[in-house]
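Here you get one chain, nothing else, as structure tokens; it is the form predicted alone.
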Amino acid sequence: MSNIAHDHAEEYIRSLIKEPNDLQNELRKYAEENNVPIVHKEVAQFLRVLIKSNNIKRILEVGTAIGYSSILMAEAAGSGAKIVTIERDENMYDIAIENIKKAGLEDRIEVIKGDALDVLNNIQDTFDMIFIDGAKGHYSEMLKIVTKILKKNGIVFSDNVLFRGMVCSDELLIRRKITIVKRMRKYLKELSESNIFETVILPVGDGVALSTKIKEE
């Protein structure tokens, strides 16, 4: 559970969720058995209501993994969608290409190894959203890049913002996990304070963030 929403709200949530296809259930129980961090059930249905909803097209993501989200959000997108994905771990890498062909999809997304800040700096298109779910204690320094490259009504999806509860209570925080929360905490209060985003937050799954970009630098 993430210690976000009540254990019997989150459970309930999660029941009523079905993954669209094989190899997205594959890919969640793979990433339950490895320990490998991917989007909660119910964040991983809110994107995909997003994007259809949107009509979005042109998604950039930080943090890859075994390619789950990049595959639920190229699905969701439909045809003419591009996908651009950062991934840092080699092994991780690997995983999500080999994950992208069983999908099909390689049309549709094109995964970069790299560390993000570095990847970041060096992209010059425009996308409809950016979805960041990297390193949590450097999303601040993501946002500033990434500001540049969202169009204007463009969205900002932030994963993992609350941290399993403990940028909310320091009741709930663990030592070394301080300097990872008062970042967290820091990235939040830009967000709420910024005059270029309009942002709410959500307790879903481990909590997220939703910025619509509304005015240029």
Ligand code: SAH
Second form
Amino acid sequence: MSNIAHDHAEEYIRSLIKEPNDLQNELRKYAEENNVPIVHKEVAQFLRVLIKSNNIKRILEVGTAIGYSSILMAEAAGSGAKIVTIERDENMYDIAIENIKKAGLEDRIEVIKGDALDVLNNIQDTFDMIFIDGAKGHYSEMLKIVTKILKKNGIVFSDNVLFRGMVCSDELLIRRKITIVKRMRKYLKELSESNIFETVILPVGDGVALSTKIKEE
Ligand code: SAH
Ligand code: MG
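Next up, can you give the form predicted in complex with the ligand of this protein, since the form predicted alone came first?
What follows is the whole complex; the chain from before opens it.
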């Protein structure tokens, strides 16, 4: 399935995870039917546990799509949460706004329309967590911009870092993904060698990297 975790493990783990409400169910179904690449079920659950266990309230997200992960993170973070999320696709942006309204979370989620590389430079607030899940070829550039607006001990959660296994093995690599894959490998190497972040890369979902900021730049 994902070319990352063994199918039997992945299927079993997914079978134990229930979406917490009808809207999340509906959004996951919509995403599957319309090929919108939302977080895998086990990554969604990982985010919920991480947010709740660390009392994470302020989250910056790159890549809103239909708002599925924004909504799940806002619900996990609870009252007082603030999610700022960036989406460049007009159609996705409109759908996300509608879904966030349906969830009644307009007060907790702010969607910014635009290219993340432009928008990120103008964000002044600080965040407990940064969820990078868009602009797959530009994680490294985005990390440089967001490092200064992440609180000390805050978390950068990078999704899709193993990219259907292609990042791990040239045997899985398809030609038109070579650039993205090379950039992702460079990003993971940078994170692993950084003295500002401590990082763990996990074969969960499509591969995630979890990095905590251990010192200011
Ligand atoms: N986080 C979502 C899924 C995001 S899919 C979820 O799990 O529910 C990735 C999204 O990033 C797509 O909707 C795509 O339009 C958006 N995207 C890609 N490149 C971008 C960029 N440079 N700036 C802003 N959004 C971008
Ligand atoms: Mg993703």
